[in-house]
Every structure is written in structure tokens, then in C-alpha cells.
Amino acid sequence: MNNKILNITNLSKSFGAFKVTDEISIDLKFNEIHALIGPNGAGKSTLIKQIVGTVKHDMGSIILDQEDITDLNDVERAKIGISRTFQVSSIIPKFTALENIVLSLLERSQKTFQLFKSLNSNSKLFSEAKEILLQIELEDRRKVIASELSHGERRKLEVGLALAMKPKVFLFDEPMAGLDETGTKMMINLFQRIKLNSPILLIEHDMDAVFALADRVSVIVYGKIVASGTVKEIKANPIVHDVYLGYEIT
């Protein structure tokens, strides 16, 4: 049985003479968090953009749930189950937390034209939205305007918007950025739960969070994967220490 939901093979992208991603092969398995780490400029963001479809590949293939999506555009990829969050917030500041989730549910069903009718009369939609808010621990904040939520609460709401889309995979780009210790612990707990909904490909610079969360870690340097394995294997890898971590880890 194939336990891989996402399979990327030999993905490459050059801008002029500069090769940003260089024959990268990486996969994501069901119910796991696969962290992608590396120094700034290593090619992580370009790789994510290639997976999402906003940057066209030069070569390579992307298979999602046994379907070849290599030549699909970003809109088509989103429709079949790729969810990327935290690069550009999709939260509507003047809507409540509940209304934001409802809007995301409507977007999933492609019925955003029914927005105002649904916000006032669709009990099934509200019930599903409340279940999502309960899952992300914001149910008691459902009536709060999004702009009045704390930074950590807005991060959780972003996760809720992604959950509402029922993606096949989550792509999270530095979700711990700007969070204090309490907020980071909250997000770690949340991610450990939602990976059972859909697996997560995670870009994150907070190594404590990576090592707490990841089932596997891949290290990218100068556009190449230089190491991939469990947290224990990555911690013990001398190449990773030399090219990226640069300090002793316990």
C-alpha cells in the first residue's frame, strides 16, 4: 500500500544562471509532519511555490494522491487539495472568527455568492464552523471581530480557515513567526492534532518547534536536499551541523 500522499521528484527551477531548486525529491506521508529546514535563500520558499503552482517548474514531477498535478496551475491545485497558509493572511479583519470560518466553508463549496444569506440562515454551515472553532480552541471567541483577536489567536484562525477547505495536504510557512513561548506551544499542540486530518509540510526556523513536531526533517541548502530523516538522525548528522545548525543540539 502506498502511504505517500505527496510525491515530488527531481523538481528544479532556475532564474537565469542561478539554480534555486536543484532536482529536489521529497515526499509527504499520511498522518505525518515533514519539516523542511535550511538557511535563508536555500530555496525553501521557491520549492513551496512550485508545489502550490505559483512558480512553474523547469523539470520534475508532482504527484498528489496518485494524481499527476505537475502541469496544473495554482487555482486548480488548490481545488484538488493543496492548502498553503501564513504567507498572505486570508482573514477578513472586520468579520468575526465564526464568520471567517463560514466564509471559508462557502469558498470550499464555491457558494460565496450566498454569503449574506448563509451568515444569517444556514444552521448546518454554522454548526460545521463551530466544530472547527472548537477544534482550534477558539469556540469561546467565535463572536470576536478578527482584528481584535491576539496574534496567536489569529494564527489559530488561519489554521481553522485551512481546515475548512478540507485539503489533502497542508503547507505551513513559518507558522511560529512572531509567537511567544505560550503561543508556540499552543500551535505545536494544534499541529499534532490536525496532522491526523491532513499531513503537513512545514517550513519553520524555530528549531525547538521543528524538533517537537516533525516526524521527518529534510534539510535544503543551495537548492539541494543534503539530508533527510527522523529528528534523531538529523540531530546526529554532521553535515547538517556544518552547513546549517552550527551548534550543538541535545
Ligand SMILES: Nc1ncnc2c1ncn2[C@@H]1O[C@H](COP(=O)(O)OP(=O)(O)OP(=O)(O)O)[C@@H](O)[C@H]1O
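Here the structure is a predicted model, which is why all the values come from computation and not from measurement. Numbering follows the first chain given and starts at 1. Here, rigid core means the biggest group of C-alpha atoms that superpose within 1.5 Å across both forms. First, how it differs from the form predicted in complex with this ligand.
Once the cores line up, the CA of L171 ends up less than 2 angstroms apart between the two forms. Relative to the superposed rigid core, E131 undergoes a CA displacement of at least 2 Å between the two forms.
Core-superposed comparison between the two forms: CA of V144 displaced by 2 Å or more.
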Second form
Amino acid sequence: MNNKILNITNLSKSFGAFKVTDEISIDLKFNEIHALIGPNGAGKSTLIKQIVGTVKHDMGSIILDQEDITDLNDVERAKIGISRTFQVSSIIPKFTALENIVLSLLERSQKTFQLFKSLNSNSKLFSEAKEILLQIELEDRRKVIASELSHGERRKLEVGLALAMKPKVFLFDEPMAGLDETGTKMMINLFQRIKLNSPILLIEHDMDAVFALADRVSVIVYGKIVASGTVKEIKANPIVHDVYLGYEIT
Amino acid sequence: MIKERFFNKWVFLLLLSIPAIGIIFNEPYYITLATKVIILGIAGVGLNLALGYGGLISFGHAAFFGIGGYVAAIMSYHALNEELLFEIPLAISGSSEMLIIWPLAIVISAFFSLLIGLLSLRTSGVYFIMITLAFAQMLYYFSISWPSYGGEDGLSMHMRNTLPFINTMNPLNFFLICLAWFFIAIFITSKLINSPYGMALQATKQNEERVKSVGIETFKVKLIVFVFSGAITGLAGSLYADLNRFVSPSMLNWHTSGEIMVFVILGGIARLYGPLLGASFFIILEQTLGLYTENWQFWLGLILILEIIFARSGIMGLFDKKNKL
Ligand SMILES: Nc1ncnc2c1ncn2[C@@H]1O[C@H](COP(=O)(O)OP(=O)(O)OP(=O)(O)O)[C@@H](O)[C@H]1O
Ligand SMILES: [Mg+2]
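The form predicted alone done, now the form predicted in complex with this ligand:
Up next: the whole complex, starting with the chain shown before.
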């Protein structure tokens, strides 16, 4: 009946008297990238945390693929198909890049609670993980301990961890922050491909990337969505110009 | 890893040589000492599973050690006086068969680990340390105030529990029995940590938030390791009771938890054979320095401090620089 895979209604969260997200309604349609932009401290990351369930909402509802997941906890939500990247890279520091990806494959392949079978005998897990590393162009770095990866490589690994889960939706929190030009290009290409399987809610400060990628853009300021539309509409919106005072929107 | 394996072999050979020396010079005391090291090593292997690989700093493993010990002693006590252990709901009598006592010690300490784990694993950090300590101390005070089994004075066993065809009173036999258990404990530990589950476990130790975000129930991961950990330490407790033919509340005391933790830290956290090395070192210090001063633990403390400052990965780490998972 509808073409929305993720539907968020009136999601609110206050820390004390401070409303970080204020009755936010936002949705994701199949095959799209919906960008969420806004100034620092607007509540973007907090919104993601509420969608994944690590921050408890005060009010509102979250529907994923026709199912009300508002009362599920973070692990349950991850299991049924929400995967996210962290704004500040969060990886398993002493695992190699490859092992990080394998970890992310465990749950989907129902291996997490195999207690006595050797991990190394699960060659399928490792070959699948290698394929994912290929997609994020980290294959040649697969044996490197994650804590020794460069900042940019860690950003890619973050995305790889999300990819491995084959979720219903992706929530990416500034995946391109700190990437060089080739890195950003790679991400743009990758996102354009993966959105065909699972749509992406994309938080990003890099406006060029946003405008290149987004099918829709929403602007959040002080916890409220102040504008929403296509790239063209957003570029023409005077409110957005006010918010991004100083930033040339061309 | 090659180096660590090589080193493990030497530790193992050294340990075997002690009872050999004991036999040659007719000094059974050495055999008993080596047996003690092995048993304490098993207790440490148990704790290492939770602490080393799971990052769960349990300060209450004396609870499981003591429970295992009391299971062995109480069963043998009832076997001797032929009183029933329970009449309701089932009539259960005592037994002096190790083949009955071991599984029972494992199951009961696993059950207590499950219970304590369910209640304490919701917390982490200092709170987890305090809660596990509190549970163990509860059991300690309970054992003191429970007169049926000796209360504060503890409970003696008139003889060691038995195995078919093997004279367990022979020190060498009992040493070999404990050694077999040690290897079983090592085998289970290495199976666990090298499985997909072991990967989830070691990842949880490093970054629980990340592990949850990929859909893994970290609570369940931690609970499972806590139960295995408690069960292994419990089994060690039952062997310890048989070694000494005596149990007392001191097995449940926080000192014991601390000592098991010292074995793990001394030997090297998350090293398979680390706890055995730690226990050996501990007993050697006790047997040598202990001859000269009652305050030998002062020197132990000093060594621990030096280790934590200079050699984080324990004695094992000095020999094997390779960073382990
Ligand atoms: N746990 C918390 N307790 C109190 N205040 C918080 C908490 N988490 C976030 N905030 C506040 O909520 C506001 C929104 O934070 P959030 O991280 O969602 O912003 P953001 O839009 O992601 O910003 P940025 O672009 O800098 O990442 C900030 O002012 C922040 O200080
Ligand atoms: Mg943010």
C-alpha cells in the first residue's frame, strides 16, 4: 500500500529541558537516498540514535517495513534490518579489517552462538567478508589491525560493517567526513549502487556529495525539520539559505 | 604464537618434572605442591575465560571455587554417615564417587554462575566488580553461619573421593587426574575462543556498543562465558577439596577471588596457559619467600605493580611479544 520502508512520526527527545529532536517526522522510500542536513548540534546524530534504539525516545513511533519497532531494543532493531555507521568511527580495534567484517556477518549467517566449531573452518564467512572489502576498496588492507588503519580507511570500514549486515535500511552518520577526494568519489559510487537494495538516510556536511547523491533532502535546525524536498527545491529555499549563512549553495 | 606454544611446552615439562623429582627423592610433598598448582591453574583458566577473553572483571570467583569444594565435601560427608542429603522432593544420598561428584560440582557451580550472571551482567565496570564480590561474600557468610557442615571450622573429609580402578590416595595418581582436568579445561577454553562465538566474545570485550550495533546480543554472549567460567572454577574447587580433604569458608572468601585473579594477571591476561604460569609463580613465591617472611605477599604486590607498569601482558608476554587478539 505504500512505498515507504521506514516511517518515523513525531519522534522527540529531550535532555532535561533541552529538546534535541522535536516531533520529527521523516521517511525513507525504496531505492532512495534521503539526506539530512543541518548545522552542528541540530540533533541529527541524536535522531539516528533514536532510530537505532540506543537513545530512548520520549514520544513518537518508528515503522520499519510495515512493522512497528518502536518498542524494540537496539539489538533487536539491528537484527531485523537497521544498520548504522557511527559519526566517530567505532570498530573493533584489535581485529583485522577482515575480522571486523566477519563479526558483522555472524548474526545474519546465524553463527554467533556456534560455541565449539572453529571460526576458521567457516570459509564462506571469510570469502563473503573479502567481497565486502572489495566493494569498499579495502581488500588489500584486509590483514591490517583496525587500530592501525588510517582515518579514511576506518570510515570505509564503518560502511563495510553496515553493508555486511544486508539491512533493510542504512543510516549513515557523516560517512565522508575526513575522506579525501578519491575516497569521497568511491563512497558516492558505492552509495548509488547500494541504495538500489536498501535505501539510505544520509547525514552529511559535504554539500557537494549531498547534492550529487540525494533524491530528497531534509533540513533540520534545533531539532525541527524546517524544509524538505528535492535537491532543486532545497537549493531554492530561502530558509535553507538563512540556516547555511555563509555557505554558497550553488 | 609459535613462541608461546614453545614456552607452554617448557612449563608443562617443568611441571611434570616436579612429581618426578618427588618420586625419585621420595618427597610426596612436591607432588602435592605440583597438584595444588595445577588445580589453582584450572581455577585461573576458568576466570581467564571471563576476565581475559570476555573482559568481565569478576571479583567473585571464590563463590564458584567454594561451591565446587563444598559439593565434593558435602557429598562425601553424607556418603560416610549414610544420612540422606535430601529427602524431599527426591531422596538423594551422598556419594564418594568422583564420577558423580565432578558433574555435580560442574552443574551446581554453572547454575550459580547463571544466577549471579543474570543479576550482575546488566552492570559493568566497577559496579560489576562490586556485585560479583557481594554475591561471593554472601555465600561466604552463609557458609560460616551454616552449622550442619562445620560452619566456621570447615568440614573434613575422612578420605579422598574415589574413582573406579584408581587409587586416588596415591599422590601421583591424583596429580595425573588433575592434570587431565587441566587439559580438558584448556581444550574447552581454546575451542570456545576460536569459534565464531569466541569472536563475538572478544569483540564485546573491546567495543560492546559496536557489537550490539551489528545485531549481536552481547548480554547472552557474556552470560554464556560467565557460566563456562564459573563451571570450570567450580570443578577446580571440587578437586581442591579432594586434595586437602578439607573445605572451609575461606575457599569462599574474597581473598580467594583475589588470588585467582592474581594467577590470571601474573601469568598474562587472555593467554591460554597464563593462569598455570601465574599459579606456579605464586606458589613458588609462597614456598621460597614465605620461608623468610610472613609478609611475602608484600613482595608479590610489588611484583604485580611492576608487571602492570612494565609488562602488561604478564609473564607470558615477556616471552611472546606478539600482540594477541
Ligand atoms: N546524552 C546527551 N545529553 C545531553 N545533551 C546531549 C546528549 N547527546 C547530545 N546532546 C546535545 O544534543 C544536541 C544535538 O546533538 P547531536 O549530536 O544530535 O547533533 P548533530 O546534529 O549530530 O551535530 P553534529 O553535526 O555536530 O554532529 C547537541 O547540543 C548536544 O550537545
Ligand atoms: Mg552528529
